[in-house]
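Take a look at this single chain in structure tokens; it is the form predicted alone.
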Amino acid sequence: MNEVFEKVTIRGMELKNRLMMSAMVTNFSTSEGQVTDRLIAYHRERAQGGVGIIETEAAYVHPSGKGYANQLGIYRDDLIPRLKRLVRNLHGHGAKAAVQLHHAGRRTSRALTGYEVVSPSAIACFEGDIPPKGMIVADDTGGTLPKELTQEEIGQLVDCYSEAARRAKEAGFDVVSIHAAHGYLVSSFLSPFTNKRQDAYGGDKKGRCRFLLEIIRAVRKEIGELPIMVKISGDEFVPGGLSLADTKEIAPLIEEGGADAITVSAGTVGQSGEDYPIDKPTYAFLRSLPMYTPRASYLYLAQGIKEKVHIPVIAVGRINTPSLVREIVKHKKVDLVALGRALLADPFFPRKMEHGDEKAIRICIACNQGCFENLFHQRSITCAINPRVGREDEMKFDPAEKPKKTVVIGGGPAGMETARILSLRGHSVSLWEATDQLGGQLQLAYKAPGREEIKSYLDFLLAQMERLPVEVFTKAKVNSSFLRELSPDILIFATGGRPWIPEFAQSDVDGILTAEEILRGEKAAGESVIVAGGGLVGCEVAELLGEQGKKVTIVEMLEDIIPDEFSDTKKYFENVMVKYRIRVLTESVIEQIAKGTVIIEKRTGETESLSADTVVLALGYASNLNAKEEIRPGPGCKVFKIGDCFKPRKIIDAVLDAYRLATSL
């Protein structure tokens, strides 16, 4: 018997399995917090996927607590009818529905809400009221010093939670959840890092818990016997903040106060890279848990809380594989497992796991390109490897009205995704790859340090090519005459990109390699290396070389390295540069390369001569499809270009190209 799919109860409410969809803000609602058809379609697909309970997302209980531009709201009665419709869609597919009551506290701004920012104490999110360099703040809190709440105002906010709970019950929700983690309002009361009050709502742990306990009591009066869940940060990972030892003492108070389950996450706002030595675990300062952090980073925190309470404990935080879920449940490490980004990447994860079709699960790679990065820019979320997120009603895999003979040239992520979707829709598809293996840039991407998670996406695509009726040809050279013989209805170029080689490197100079040659292990660098280009690939290669003990210098023409990457990625590589003593020269370009010497020109006009055994080029990519050499099919064939051969970009762009095209044909 698979314990994951045993029924479990929370305060008498029966769940069909031990899997919960963790609350994730989507920005799919209206600016006033109203449920939209888009939000319903998104949640309906996750309910169809077989998860036991869905925590819809953080819903703000008062307009002053709105933290995101199009966040779900539960602060007005006129929001109830659409909330009811959302709940009906979840119930219609066998999932229980929970709503998470939320107030952003100091993690918002007057510009977003129109209200004064409030907090237990007048402490801004970041030292000096300014976010650390490179940190993207969703709510533009920089410069905002919050107002310290009065006791009367605290009582009014308790009433807001109470009224929100009433609306939740009227809308038909099965569970009411209270967000008390991540530095939002309730969390700010719990933490000595943000609560410096000397009255009844501050001081010792009981005082700091008072606001939360009053909310729980007020919610209970409104919802009767419906379960109440509370989400906490098991450790805030900031000096002076909550530690696991602290939360082990707080959790029993929450249980005694009337909570029926506790979800254990971690972290808060206010930390910066400078707060953490390089020997700290990555999850302690990368609060979005990117691929550079271990899977199930916060599990030990949930286990610690479980030791102290008798109610169900729920683990969350980069749990993304069936084997990991099974291990957690089998060994009773916690009672339920919350899947977040894993259900963005594959909403049918639970159903596939239950039916033993685990190779068909698209595993979240924790790239954060579509979810965290979009949310922290106040955009709607999606998923880099599943662009249907937020487009469930737009990108449908309906059978093609008229199946067509389709040829896809190029076996990278864009090519394989296109072939996969076209095949699922009933088109006749052949995939032609010039090299001896499929995968394209994915074959390189997972070989960089900390990027091993990407291989799971490559494995998914390769498994799909094997199980679907896609004819795959490797070492295939396709020309115009051959295509005219094939006579396809549709020709899709997904030939990817090739490293861009600058003029200074095109002469016959020894010691110049590409990042691809290093990552493939085809060639080895000398002891002293200059990496030309401080984008993501350049930083990855620099880290790999640093691990090998090389003396590395990055030369980047812009004022900062990896300028287009998410804040946690930037923070990770800032630590890498310190750890391996990698020198970074920004606003600089390579002017000339001679044997063993590289001349660098800085923006100021100054030049510097550096000795180097090897120069590694990481200056971006150019399309592999040269217009002058373009392969031309016969008449009547529609031709499309997608992915890097259209324009070199990120995985999220290549996969989105594939989905848009394949669902439109």
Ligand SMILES: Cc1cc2nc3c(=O)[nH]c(=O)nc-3n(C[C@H](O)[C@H](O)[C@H](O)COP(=O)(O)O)c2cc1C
Contents of the next structure:
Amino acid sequence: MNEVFEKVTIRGMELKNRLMMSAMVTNFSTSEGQVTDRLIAYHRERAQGGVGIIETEAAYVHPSGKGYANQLGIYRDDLIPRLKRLVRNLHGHGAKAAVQLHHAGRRTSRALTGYEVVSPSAIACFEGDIPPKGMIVADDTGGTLPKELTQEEIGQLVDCYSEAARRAKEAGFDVVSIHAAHGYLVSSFLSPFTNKRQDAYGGDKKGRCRFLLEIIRAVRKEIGELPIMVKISGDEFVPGGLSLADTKEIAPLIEEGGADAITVSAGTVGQSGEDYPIDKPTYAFLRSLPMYTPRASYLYLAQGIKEKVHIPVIAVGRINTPSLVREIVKHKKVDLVALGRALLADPFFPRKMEHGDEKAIRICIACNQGCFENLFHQRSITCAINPRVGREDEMKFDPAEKPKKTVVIGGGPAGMETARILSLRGHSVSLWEATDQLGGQLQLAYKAPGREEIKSYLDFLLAQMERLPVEVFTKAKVNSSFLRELSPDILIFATGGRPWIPEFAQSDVDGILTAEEILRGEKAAGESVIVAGGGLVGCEVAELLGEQGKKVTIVEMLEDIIPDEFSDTKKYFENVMVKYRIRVLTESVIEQIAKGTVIIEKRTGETESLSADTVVLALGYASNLNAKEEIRPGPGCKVFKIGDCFKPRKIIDAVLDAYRLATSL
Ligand SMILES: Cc1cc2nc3c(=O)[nH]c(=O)nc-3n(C[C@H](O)[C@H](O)[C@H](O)COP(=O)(O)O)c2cc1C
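Could you drop in the structure for the form predicted together with the ligand? We only have the form predicted alone so far.
Full assembly next; the chain just shown is listed first.
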């Protein structure tokens, strides 16, 4: 018996299963918060995927509470007709619909809203324009001092929530959800970290809960018997903020106040690794739950809350596999499981799980490249391994009008993804890989510490290659004459990139290895190592070497290591550098290597001589440009280049190349 797919009720509302899609701002609405066709198509696909209930993204109840450029709004009556259309689309595919009412509070800016930033107390997210190192904030969350709300203004905001609830009911939503987590307005009232008021809305727990409880009461008046859900941060992971012990006392107040279910997330703005209480889990300051954090990181918080209330409790946070969902539900750890990024990566997760086709699920690898990273830059979200997110109407998987004979050279992510989609669309596909195994860069990527999750995507692609009628050839070097024999209509190069080797390493110097050789475990470094290049791969290899007890120095030409990476990734590696005492030399380059000595030149012109047994090169990749030049198909064959072989970039770019091409042929 599969308990996940048993019916469950919340305040009498029946859900077909115990899976909820967690609220996620997409930035697919208009700048005024109107539902767009794109937002509908995105939601429709997730409803088709079989999830029991979809919680829309945070919808602002007043324009002063807008936190993201193209967030959903519910602050005006003229937004209702399109909200109605959104709901109809969810209902049409058997999903219940919840709308999450939201006000960003101090987590926004006047530049974005045109209004003064407001908060329970006049405490900025941070002082000045630049957030402190390690603080995780949306780019537009300024250091502006918010205005402390007066009691009259608080009353007006409660009215905004109740008006929004009326609109929600009119639009046909089944549930009204209240966002009281993550440092936005309601949660900043709940938290002693941000609420220093001495009046009825501050002080003790009861006072800090008053705003939320007034909202619940006002919403109830508008929606009658419809369920109300509340999302809280079970622990804010910040000194002086809410701890689990605190939220265990707050949750019963929320239940008594009239909520019908509680979702337990965690975190707030301001959490950072610095001065971090050591009793907290080390991942706790990484609010975007990247792949370095354990799966189901916040489950223990939801379980803690469940001990204290009688209403259903919903767990959320890096729950990304069917076995994890099953285990949580089977052992009644909580009542429902909310999936966020897992449903970006694969909207059909629930349906595939229900039908026992779990190998076909594209598991979220928590890379955050398409979702959080875009959101925090105020862009529309997508997904690195599922670029259809936000392009549901654009990227069709329709059968090919004229099936063609296609040859894909290179079995990395771009090659396999292209082969998969071409095959699904009815083209004949053969995939040719020069090495003895498929996977390309993925085979390497998951071997770095904390990046094991990447293997889930590799496993998905490998399973797809087995299942689909793609002819796969490994240890297969294709040359021009063989290609002419094959005579494909379409030839796609996905041969990847190769490590870039600088001049100083091109002569025969002992002790120079590539990051690839280390990550693959093909070669071992000496005791004292210099890593040339402080990009992501350089940092990963430095971490691996640090873990092995080596003395490591990173030499990076730019001002900072991993400059173009997401703030959480940066923060993670800053901690890695401290943990393994890795020395980081920025604005520095390797000038010369000779007999165990490496000469470093700094931007200031100074030089430093370091002794090292090994230099590991992590200086980026160069396209495998030769491929196209060397191999020529016969006349009439169309040739394309995708992924790193076109231009070395991130996985999100390689997979998007594959989708774009394979859906267009
Ligand atoms: C792009 C993005 C937008 C999000 N927006 C919201 C939001 O509007 N409201 C909310 O309560 N949580 C939001 N979250 C947090 C998710 O609901 C969820 O709690 C978090 O992603 C952890 O769950 P997951 O590991 O299943 O993704 C967002 C997450 C992402 C990735």
